[in-house]
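Only one chain is given next, in structure tokens, and it is the form predicted on its own.
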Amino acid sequence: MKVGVVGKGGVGKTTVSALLARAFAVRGRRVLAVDTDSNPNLGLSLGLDADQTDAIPTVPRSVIVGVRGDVTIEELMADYAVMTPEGVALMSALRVSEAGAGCTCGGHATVRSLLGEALDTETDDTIIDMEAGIEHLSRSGGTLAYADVLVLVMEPSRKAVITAERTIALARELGIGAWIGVGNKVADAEQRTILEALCAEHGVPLDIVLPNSADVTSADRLGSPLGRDVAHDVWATLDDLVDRVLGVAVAER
């Protein structure tokens, strides 16, 4: 499965991406996580320290579609993927390391090309932690054009739900036919009710709501993975999300 994790800035896409990737890996599946943030931090949530995360080489577009376009997926994984302590391979597709470096269009083209390759020879599932917003769906060809399903991460705010609504419209144009709505940062029953009402108003599904957890918040603040021996309700909900993602594959057969 090729899964794009999308949403408005600040809704917790990186946290959800890391948890989802780990939930797949626990089932013995070969998982590749792709960090498309120009300020990549996904490695921290997968057990790498800051130096190790910064040391991950960015995949150049030329490797996939340029003069080395004949590179195999096995070679690509060996050269550019790092195995994290959480059992998830990690690639970095974007990085801004200096001021005035220009746009990141090349990096988005890399992700699109990467997803178009036969990744199943080396991985079972690819989780793409997308940059905030919807621009990646409007670029030429669409960065996530080859995704099987989108995970729409939303906090209980109208802006977050509207972003999800716009994402669905663009996904339809790209031919992506499956998406799963995930509520995050929902502090209490009142906020859940608000999120449910907003989703109903804007025609956005709310399939799963991740439990509000102090353990998740603490791990996120520390820049470390969520322990597997804590937040059992969160991990149970992640298992449900994995089942839903895999259900998309069954429905498409």
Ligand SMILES: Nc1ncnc2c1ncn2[C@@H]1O[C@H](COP(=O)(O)OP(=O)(O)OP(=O)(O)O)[C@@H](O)[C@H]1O
The other form holds:
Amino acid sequence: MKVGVVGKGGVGKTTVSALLARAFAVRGRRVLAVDTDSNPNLGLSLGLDADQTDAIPTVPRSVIVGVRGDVTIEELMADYAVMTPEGVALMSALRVSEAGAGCTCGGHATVRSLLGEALDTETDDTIIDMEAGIEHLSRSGGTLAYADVLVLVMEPSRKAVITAERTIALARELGIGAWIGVGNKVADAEQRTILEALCAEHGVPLDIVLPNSADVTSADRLGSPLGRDVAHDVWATLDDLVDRVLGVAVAER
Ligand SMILES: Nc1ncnc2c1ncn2[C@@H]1O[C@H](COP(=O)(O)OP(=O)(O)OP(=O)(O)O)[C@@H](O)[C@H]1O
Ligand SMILES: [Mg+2]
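Could the form predicted together with the named molecule be shown next, to go alongside the form predicted on its own?
In what comes next, the whole complex appears, and the chain from above leads the way.
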């Protein structure tokens, strides 16, 4: 499955990407996580330290993946993917390494071409941790145009839900077939009720709800990985999310 994890800034895209990637890997699937954040930190959540995360080679901008492009997926994986302690291969696609390095359109085109390829010789699941916002659905012909499913991460706030609503509109235009609404950082029943009402009002599905987790907070504080030792309630929910994502594949057949 090719999964784009999207949403407003700070809602938990990187957290959900890391947890989802790990949950797929735990099921014995080969997982490639792609960090497209211009300030990448998915590596930390997948068990690398800060130096190792910084040392991940960035896919050069404008590289087009595919037999008629610059590199094959096999070459790309060999040169740029790093295996993390959490059993997930990690690639960094858009890092801004120099101040004033210019726009990242080329990096978006790279990710678009990557998703356009049949990746199954190298990976079962590809998870794209997107930059905040919705630009990636309009830029370079839609960075995520070839995703099978979008995971719309929302915290309990109207702005987060509106971002998801706008994302769905763009996804429809691009012909992306499916999306899954994920509430994140939902602290209690009251917040859940508020989020449910906001989603209903804005026409956004709320399929999965992840709790506000003290374990996630402390992993973030320490920069430690989001492994199996994070709270049971988070993992139970993640299993549901994996089933949902895989269910999309069945529904599409
Ligand atoms: N379920 C959760 N429980 C508690 N804290 C969480 C949860 N999910 C995310 N957080 C915290 O929220 C903050 C933002 O999370 P994260 O970096 O994953 O968001 P993001 O959407 O990737 O942000 P950005 O838009 O900057 O890329 C972090 O401090 C993270 O630890
Ligand atoms: Mg992030």
